[in-house]
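One chain is shown next in structure tokens, namely the form predicted alone.
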Amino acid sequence: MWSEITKKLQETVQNIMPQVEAVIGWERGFNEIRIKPVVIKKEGDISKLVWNPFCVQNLSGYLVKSPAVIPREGRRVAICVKGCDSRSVTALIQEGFLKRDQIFIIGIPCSGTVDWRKVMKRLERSSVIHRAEIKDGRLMVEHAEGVEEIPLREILLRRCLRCVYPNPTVSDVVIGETVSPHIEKEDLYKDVEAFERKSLDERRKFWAETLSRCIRCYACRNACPLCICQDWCIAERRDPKWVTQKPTLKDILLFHGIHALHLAGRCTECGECERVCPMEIPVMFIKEKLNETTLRLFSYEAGIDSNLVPPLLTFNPHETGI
């Protein structure tokens, strides 16, 4: 299945190559479960492109953060997207960071991507993976100590288990068949609702203990496609100095609070912030609460319609606030 989609992906890129300056996709890393981003600029490299459930990265951030592939006047760039990735592209178009006609979007329906940390926890940490294959809903891993078979659902990223947009919401071409989400839309924020039923002290204790692991590496900010102002990030500004870079709980809470609020009504829940966190902090959970509020108050979801303006980016002097 994955090899067929990979073949179709390579054929599609072969056909559009004369129309674009570069193609952003995925290629095999140092083993079969570690896929990495790749930028294709010549036909001889098209064979590097792959697609499978290990293609975890949301590539849309490269369109606004990587000078080598940022679309400019007269330069069109192609990008491979999953459902959540396509929402990020739409959100960037909504905010004027991208122009739709400068991007060729290759959409790939996604039934979920693998969390390599969960895989390694099922194996010996020192295991060297020789081969990995997904078949009939299971991951077969051949490693130094033997062979392990793991049900795929048990090793999916948390974002995938709660994704309600597994199919691209915007694309120029779609490769692969439509897939069904793992949950119903009405269950999207059930974890948020369950957490809010806890007492204030319980919630405060949870976040104090969880965020105390934060090392302020800013990986969550850097990986976020919608966090595009790190050169002027409030967390590193010294004039004015709003927050220090000390690893104190006070400063950690302030940073994550600011980060989340800057994404209110903008976060597409692609989960990159949580995926790249070296301390495995569920930082997307904070944004999920803000998205639940945005949906409840404004009936708005980020990255669905490029013609809409995010509610917190609008200003109406006649608003009553009621």
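These numbers come from a predicted model, not from an experiment. Numbering follows the first chain given and starts at 1. By rigid core we mean the largest C-alpha set that fits within 1.5 Å across both forms. First, how it differs from the form predicted together with the partner chain.
After superposing the rigid core, the C-alpha of residue 75 moves by 2 Å or more between these two forms.
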Given for the second form:
Amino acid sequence: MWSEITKKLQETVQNIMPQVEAVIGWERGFNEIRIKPVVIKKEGDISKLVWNPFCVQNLSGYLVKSPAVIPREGRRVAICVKGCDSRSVTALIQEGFLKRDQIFIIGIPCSGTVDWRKVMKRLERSSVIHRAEIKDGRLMVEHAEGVEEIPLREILLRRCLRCVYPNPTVSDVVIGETVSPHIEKEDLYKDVEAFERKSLDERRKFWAETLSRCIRCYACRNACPLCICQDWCIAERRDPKWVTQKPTLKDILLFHGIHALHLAGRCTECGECERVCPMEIPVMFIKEKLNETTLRLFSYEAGIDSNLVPPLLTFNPHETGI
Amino acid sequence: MEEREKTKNNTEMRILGFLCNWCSYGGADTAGVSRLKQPTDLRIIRIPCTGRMDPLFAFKALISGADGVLVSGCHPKDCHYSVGNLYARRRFEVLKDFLPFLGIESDRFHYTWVSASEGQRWQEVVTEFSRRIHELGRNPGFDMNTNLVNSEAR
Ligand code: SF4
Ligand code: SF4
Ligand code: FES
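Next block, the form predicted together with the partner chain, ref. the form predicted alone:
Let us now look at the entire complex, which starts with that chain.
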């Protein structure tokens, strides 16, 4: 199934190659479960492109954050997107970082991507993977110590298990069949609600403990396609000075407050921040809360309608009770 | 004098007030000039407009252990820059809803509108907010001095 979609993807790219400057997609990494981003600029490289549940990266950041692939006047850049990634693209268009006619969107419906860390934990001592194959909802891994079969559901990323937009919301071409989401929309924030049933003390304790693991590598910020300040990020600038380099809980919390509040009403829940965290901190959970808030207060979901302005970048004089 | 005594007995709370230069700052002044009695826990920071109020100002204060943060600006439609407070109120609502998720009482943050002539109203706002914070008690915040790498080093 994945090889078929890969083949179709390569054919599609072959056809559009003359119209576009480059194609941003995925290619195999150092083993079958580690996929990496690739920018295809010449026809000979098209065969590198792949699509399968290991294609975890949200590539939309490569359209805006350096080293961004920016098309020349009148040309376009093609990008492969899953459902969640397509929302990032829409959000970037909404906020004026990108023009719709600069990009060609290759949409791929996605039934969930794999958390390689969850796979590695199942393999215990073995770390060398010879072969991996996904069939009928199960992953089969041949590794140095034998063969392991794992139901796919058990190794999906958290973001995928709670995804309600698995099909691209915007695209120029769609490859593969429409898929249905893992959860109902009304269950989207049930984790947030459950957490809010705990006492304030428990919540404070949870974050103090969880965030104390943070090494402030800023990978979460760097991976976020909507965290676009880069060198101007106030977490690193010394003027104004917000965060210090001291390894204290205060500085960590402040950094996460900055990321979360700057993403309020903008985050599309693509889960990249959480996926890249080397300390396995549920970074997206903080943003889920803010999204639950902006949905309730402003009936707004980020990255769905390119004509809407994110709620905190605008106002409504007639709003009452606010 | 009687007021002074009272504050001495109850420990003073650390409350930050961010007041818009064009209205609430004047309102606080009006209250002072009219010699209206006010609690003394509030430390005022003047801002050019509530639109200048980054929710992170309040966030940083509260995680650092401030007991309360009060923001006050011009009434909606009276903002000196027309719409600063309309942007601001959305941000404040979001912040208020966010704080408890991290374990901070949302009542520690409050925003309101007071014009330069409303000295009386200012007195009520400060008195009520200070009372509320006294009721909540000290903000345990987060243990800010924890140096996570080497707690002896500092
Ligand atoms: S990626 Fe993880 S460890 Fe790195 S700064 Fe973000 S939360 Fe902290
Ligand atoms: S904050 Fe995290 S989940 Fe939200 S858009 Fe950024 S990377 Fe994606
Ligand atoms: S000038 Fe007072 S709130 Fe804008």
